[in-house]
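Starting off, we have a lone chain in the form predicted on its own, written out as structure tokens.
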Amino acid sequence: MAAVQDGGSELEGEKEPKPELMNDGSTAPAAAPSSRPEDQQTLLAVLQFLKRNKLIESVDALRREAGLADEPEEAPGSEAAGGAGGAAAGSGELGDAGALLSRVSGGSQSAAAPAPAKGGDDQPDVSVVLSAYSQQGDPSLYQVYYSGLKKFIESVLDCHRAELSQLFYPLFVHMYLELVYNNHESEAKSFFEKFNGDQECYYQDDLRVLSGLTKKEHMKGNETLLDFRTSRFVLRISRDSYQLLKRHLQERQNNQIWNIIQEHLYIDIFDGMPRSKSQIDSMSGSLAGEAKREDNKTKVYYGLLKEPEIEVPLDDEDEEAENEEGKPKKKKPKKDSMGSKSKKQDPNAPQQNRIPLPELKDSDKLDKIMYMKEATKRIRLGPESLPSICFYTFLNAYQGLTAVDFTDDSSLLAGGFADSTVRVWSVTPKKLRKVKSAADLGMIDKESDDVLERIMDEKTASECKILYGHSGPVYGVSFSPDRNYLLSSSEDGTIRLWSLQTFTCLVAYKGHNYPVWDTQFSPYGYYFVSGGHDRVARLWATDHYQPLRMFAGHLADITCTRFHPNSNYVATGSADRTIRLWDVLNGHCVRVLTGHKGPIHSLAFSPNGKYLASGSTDGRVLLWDIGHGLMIGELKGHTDTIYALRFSRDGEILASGSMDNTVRLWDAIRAFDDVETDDFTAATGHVHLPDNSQELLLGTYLSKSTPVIHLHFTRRNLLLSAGAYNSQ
């Protein structure tokens, strides 16, 4: 019941101290000395209710504890005294004690109107006392209450109507659940049939689940709806619209709806113009309403870490040119500039040592040098210069392809399958080889220059290796940045770490109790994240068999996970239709992003770390500014779930792949440049989204009956995509 108490101050947006609720239902005298008469009225009202229900022993016990004389005629008197504040208005609407008690609250409210600082907190206190009984209100009146509110909202000015219409869905769900919970099955059924057509189209899936809950026993097994009942549904409403609503409910003394608003809703009030229908629709749709503004106020260090200084040696072409001409070519400075791109500390970047990262090994430094050399040959993409797309089609994938990943250097490809296997392919002419056995390794000259080549067993060379170990479908695969390891997550609740030297399983990480839908390595290796059906994401390190952090907060399955390029943050997308950004350092949730109308299945950070793209079953790609925690773009065009998103290496182009068998390319630079950053400073934080998807779409490429489940840009900006051919 604590939530109810808090509800008053959250709804009011006030910071006044609240009277403390005592065990006997009265309030602590020290907290609110001015509210003694109202306390007396509340107590008498409760006694009246107990009497009506013939709970004589409870009446006697309460009278004894409160020190009241046994005067049966006093309760009706209190009705007259408390009802002065407009009792007649709602007497026909409210049944039994509800009418009397709402009059008490109405009386205290009208008395408090001239001086809200003194008595403004009384009403929440009354509802605290009554909340236990409110759930047993007259079930036949629920339709009257809801219809009354609906009629009121439809009659207000257009500017307020859009905002107040947000109340329909959470009130509808809670009133229906309350009827079911109290075993009023026939009333619940007629209430559902009468009003379910009024709800927004994006709640249809939830309403389908709700329609199957017709008995109290059904509610016990449904975790999502239990969460809905216990968590606060967030609505963002302007102060003017809220005052209209509050005045209406007080005039009608509609206690039932007021209790639900206080107990189950969190109203985030802002000062300013009410929002338009399109602004509200763009942000709503998640299981728990919109994100509170305070959820997105924490500072996020989205900048990139400073790159280590590595000298790039000249390659063969440059050396030849130097020998011939006696001076280096002009290409060399360009290479240095690539290497020193992040040498200046980004003001938005976290401290280099904010989280411990693994030290660079010699092999990592060599790989960095290779990366820089490749980067000099990278093709600059843009609207006039689109990437070539190479599609890897899995033919005859009867095992059921469920996940794909490429290594950063695009040399290896891994697939997770529904038959519980993981398969690794080489996509270069170089075949996959295992390390020799221990006996053979003992005979090798360890001092020789080609020792790394000699330890590989040529007899085991093949284009594909199959990894066995999981006991259920594999839903996620991820290569480590150094290409030595591969992670896989499965329906069996485990994440496995595989060696790509021996092609064997090194560790099975057991922390999830249910299927693990996704896993991903950090861009620096060592750390990895996983998320699944248990609604908790976990951060792991390869050398710890227990998770280092647990990120709890989603109300439904976590369907996709992604590390920020600086490795200090993790983004998770969920079937509750929200995206959350978590701080790896302390496990706190620093961003809650709402706006998708279906479960989220793909996430991608821009290379500069400033933006996030997300794709969902609603066929839309949403673009987010991480620093401000705001949606800044919406890309419409796909007609089915988006399972793959990837930015090009320099962030000019965003590629999206969908179950509609297409890859689409979007102009990311223009999408981000079109946003007016001045809008972000507005207190309300509402950005008007331009509907310019068609202008931003650079190309649509159709595959032959192959859903796209993964995309990857090579270091030279060639786009690789993958999927399994679907013969139906």
Given for the second form:
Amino acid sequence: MAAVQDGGSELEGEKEPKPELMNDGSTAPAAAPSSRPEDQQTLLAVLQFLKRNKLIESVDALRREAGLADEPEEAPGSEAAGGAGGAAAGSGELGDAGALLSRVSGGSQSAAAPAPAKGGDDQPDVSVVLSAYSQQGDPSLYQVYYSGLKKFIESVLDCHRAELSQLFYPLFVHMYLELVYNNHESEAKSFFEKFNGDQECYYQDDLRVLSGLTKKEHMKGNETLLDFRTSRFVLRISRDSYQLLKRHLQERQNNQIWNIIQEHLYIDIFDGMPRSKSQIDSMSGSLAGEAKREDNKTKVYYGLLKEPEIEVPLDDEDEEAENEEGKPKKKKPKKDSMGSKSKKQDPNAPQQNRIPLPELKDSDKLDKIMYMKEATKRIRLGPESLPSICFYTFLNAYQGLTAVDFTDDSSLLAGGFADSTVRVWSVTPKKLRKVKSAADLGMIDKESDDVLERIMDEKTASECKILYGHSGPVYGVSFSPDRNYLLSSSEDGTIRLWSLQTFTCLVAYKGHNYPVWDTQFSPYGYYFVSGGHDRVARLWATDHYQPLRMFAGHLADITCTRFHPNSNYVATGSADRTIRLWDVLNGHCVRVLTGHKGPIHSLAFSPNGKYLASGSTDGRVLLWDIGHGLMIGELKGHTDTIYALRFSRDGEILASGSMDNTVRLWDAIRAFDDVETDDFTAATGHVHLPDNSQELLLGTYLSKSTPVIHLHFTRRNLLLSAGAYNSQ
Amino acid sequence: MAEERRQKQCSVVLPSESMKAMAESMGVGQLQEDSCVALSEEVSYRIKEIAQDALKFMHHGKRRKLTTSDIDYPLKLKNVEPLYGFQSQDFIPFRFASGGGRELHFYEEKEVDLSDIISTPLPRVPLDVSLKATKEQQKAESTEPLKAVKPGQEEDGSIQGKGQSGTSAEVKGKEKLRMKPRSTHELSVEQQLYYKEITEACVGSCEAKRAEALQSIATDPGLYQMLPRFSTFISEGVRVNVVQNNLALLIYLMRMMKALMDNPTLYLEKYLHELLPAVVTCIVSKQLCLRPDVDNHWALRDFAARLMAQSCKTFSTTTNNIQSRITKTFTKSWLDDRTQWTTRYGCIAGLSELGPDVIKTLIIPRLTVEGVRIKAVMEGLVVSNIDKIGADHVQSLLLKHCASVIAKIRPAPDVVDQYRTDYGYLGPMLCSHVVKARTQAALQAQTVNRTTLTITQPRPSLSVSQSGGVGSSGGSRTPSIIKVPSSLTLMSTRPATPTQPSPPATKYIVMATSAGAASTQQVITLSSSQSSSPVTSTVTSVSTPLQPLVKLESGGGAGSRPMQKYIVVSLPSSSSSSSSLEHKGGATATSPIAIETTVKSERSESPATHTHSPH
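Could you switch over to the form predicted in complex with its partner chain, since the one displayed so far is the form predicted on its own?
In what comes next, the whole complex appears, and the chain from above leads the way.
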């Protein structure tokens, strides 16, 4: 599935470089093109169904209609899909839908002729994918092959050994799967037991999945394996090492291994010095090997957008506001300097209208002014002046707190709970009030100055409001920047948009059929992104009930989603241990970042948009340079999953919060400086990480028994953290 | 090793017997072995798959513990109906059982009686989620209104601090403890006046007033409300006056303490933590007066030591171990070579007062060492006067206490040389003291030639009526240490309930039986007020005269005042039976003339003779 969708989205990208989204900010029917490959699939499925049920007339009718309609687009589409599916049995020539159908349903027979017949196969993709394992070798010789290769790799020079050792894991997996697929159960078991101890410790989770799988039947439903098969495992090996390996395999005529390397692995050969073990280790660990170098070649406009033109109204209103405060002159020069700064166009910034953004409303402008004012009172942080931390502890949550978010101005706090509720608290003295009912609103004098105040129902004022609507644990919550809306994503597969005026649910976005792990509003509002168990991240606009973009490519659950500060990109972290950066404009994946050794549970962009920090279950924080697509730092210290990451408002401090009940502060400036002074050999992509976590760690703050699941810097750089008290 | 273990974990498959058992539970009788194997592999794989997905849900639930709902959601993902109604927030313990070569893990499900559940009141509604803010750290120059805490300091976290809203889990925990509310015992104006007068009189200069005040403390029944204040007064007073070496005040305070102890309505155990340190200070302090060479601080030490011994006797229990703790304290400082003579004296005095057993086990073995020390001071050349006086006092103290004990434990012929070899420097002096003690004991036995029973009730004025008319009442006297022959100490003369305002009428029946002759019986009724007709029990002549009889009878149904009867039967020493009277002291036991025993109740005129002589 994933492969086909991947192909589809690329196709869409080629065909529609400028979606309609560009022309009109308010409406964006870009969902139509994106759904086209899906339509094809649906069509095929329907045809198949009809055929199976002997409804030949209907088949003909549908084929006639669909075939005519789809013909011009089908060839490239199927090619892409076929290519990705690994069964390119001449699909290019197939013209009509019937042929397409036969490719899919009959593909298994033609392409996998030597394979034993598979009866009742209603998962065309899977069978195609798996058929690649059908080659017959002597199952008893697998162990000999593998240990022969092992011996060879252990005997080569040290500099090559580390590189060639990368082969062990993918070869091990594929050989094991071949054995299982060909029903050599006992051989597979002994093969596994003999060699699984050799694998790197960070593959242990996958090995556990693998070990449970001992029968061919099991392979059908197993998504992890499907992913492993559909995506070629990527290895980066220097030319010298590769030659060495090739020579060895040819000498020994070790065709079995050579076939696997040819078919299932993607070896990215580079010229130059072989990499060291530590360099390899820092990059490996993902489900599908390292990222290909060309994956990260696309230019990313990581600069910030120019501040919207609110200077003029700002000055006016600001002066008014300042006059009220009675100190107008003091702040003016500052404001000017800020204004001039933002006027300069960042060369790395995207076009202002690359993504249509919602127009600023008056209330947004007011908020911007508030933000500016607060910003002038902001404390400059640094190693010498660490932020104060305020911890919001949820009591009596009975381990049910699953997600937390603060508004940007830190006035509201939302918590998602395992009992399907979303609760909103006001953390300022200002209480939460509902808007009056429609009947009461009619009686209000609309001309009065304090109309906004009058529409609120004073009787409903309370510190906390509970939002009911989900039917499963709420795993993600996000406030809109204007504080009018709240998003929540849940196990029930929906994302709900709540109004913070009426405290009711406005929309339930259905698209993910599986749990939605995370959702986030764009920093400019209107758009939001979501990702979940179905491994597809979706971009939505609040006024569309269909997603605008689907970002497919991850091989496992998408566990967290973040918008880039300029709203042009979306980063997703996944359980396949990769981070991907997607272009909102065309849905392309522009960066694949590998190096984590466990599912990624938190992401944070630096305020200048240049860097990304990510935290995972292995307790490490990795820092990435988005422009070059390189890992530039590793922060070790946490002992458990990192659920929260946040840069301070000026980007000097990185705060990380973890399941191990600590908040840690890191010197972000130094972490980035240290790297930039290095010789930045971006071309090779070889990272060499300084091991300076301890020097960068500025402070560790322990809570008694409260895991930290959210962090937020206020506009004045006070650090807010939140978590539920765990009584056990 | 780890790898091996991992392999094992990975390749675990459910045994086919489980499949059979499950099939049977579903009503499928005969399941073929092949099917079982196939099924178990399939089931194992599915279970692993679900477990892996469940972990995913646990991670996203931000928990460390897998719950039952984490299993339900993966089932839902796979379009399998979840296990409804199997909810538990808690850890579900699996029991392990083995037997017949089979190992079994099972979930213990208790049978629940529904009627119990229905009849029990509903549990409290769980508290709602609430939010609480805690400040962790603060920078000095911040404009935020938070209080400063140094960076690096650990967050005092979620436990402390007050909940912003609602009740917190911690608060709930506190509620469970249910701290007793602190009540302040306000003194009435009269009590305040009384307290002021009493304390002033106790430490004032007028001796007559002091005697009156002490008498009041020792006898007044309504002082328990002021007891904490008296206790603090004494302990604080000692603390201050020790520093100022104010001997007089220390003595006054000790006397006050003594008076408190003598008051039968007060029970000091709750205040011992304040009082005992003060007493110990008065025993062992290096300096208690301004002029150590002149002032008689030794008397204070003696007095305090006696006080300590009394409180040990009264309050030492197996839980507070006062006596052993005190003994240890004294011994420790005594054994220290650097201890000064004053403290040394205090330690020895404190130990000696604890009884002959303590002297025997702790002091006598050290006589030689102590003798060497005293000799060094006495015969040394350059010694300060103070040291000399100290050594002298220690010497006489040791002689005084040890002589009587040695007299009892050593056989009669007292040879000076033997004493010298046994006890060193102090030997000769000890010898003469022992000889003196022996003769005195013999003399006493001869001259007194009757058993002397001294009964001192702590409070009430006793009216002793006796046929012989040898009665004297000493109610007006300040009560002193209870001097009761050891055979009677078991029957404490203190009322059993100290809070009882008036003492019970006590009745002593003392019966003396002369060998072969008709018994004479004397019934002594001691009672401060006549509540009911005293039950006079007359013991008829004992059939076997050699039978010792000590009987305690309590008077029946005398209203609120229980009546105690002490029946003391004294037998002539010629009887071979070892009666309790043996304890009355060596003098009586060895006396051949004690055939006709008369009982004489008298107020002790010279306590010293009575406290020491029976032993």
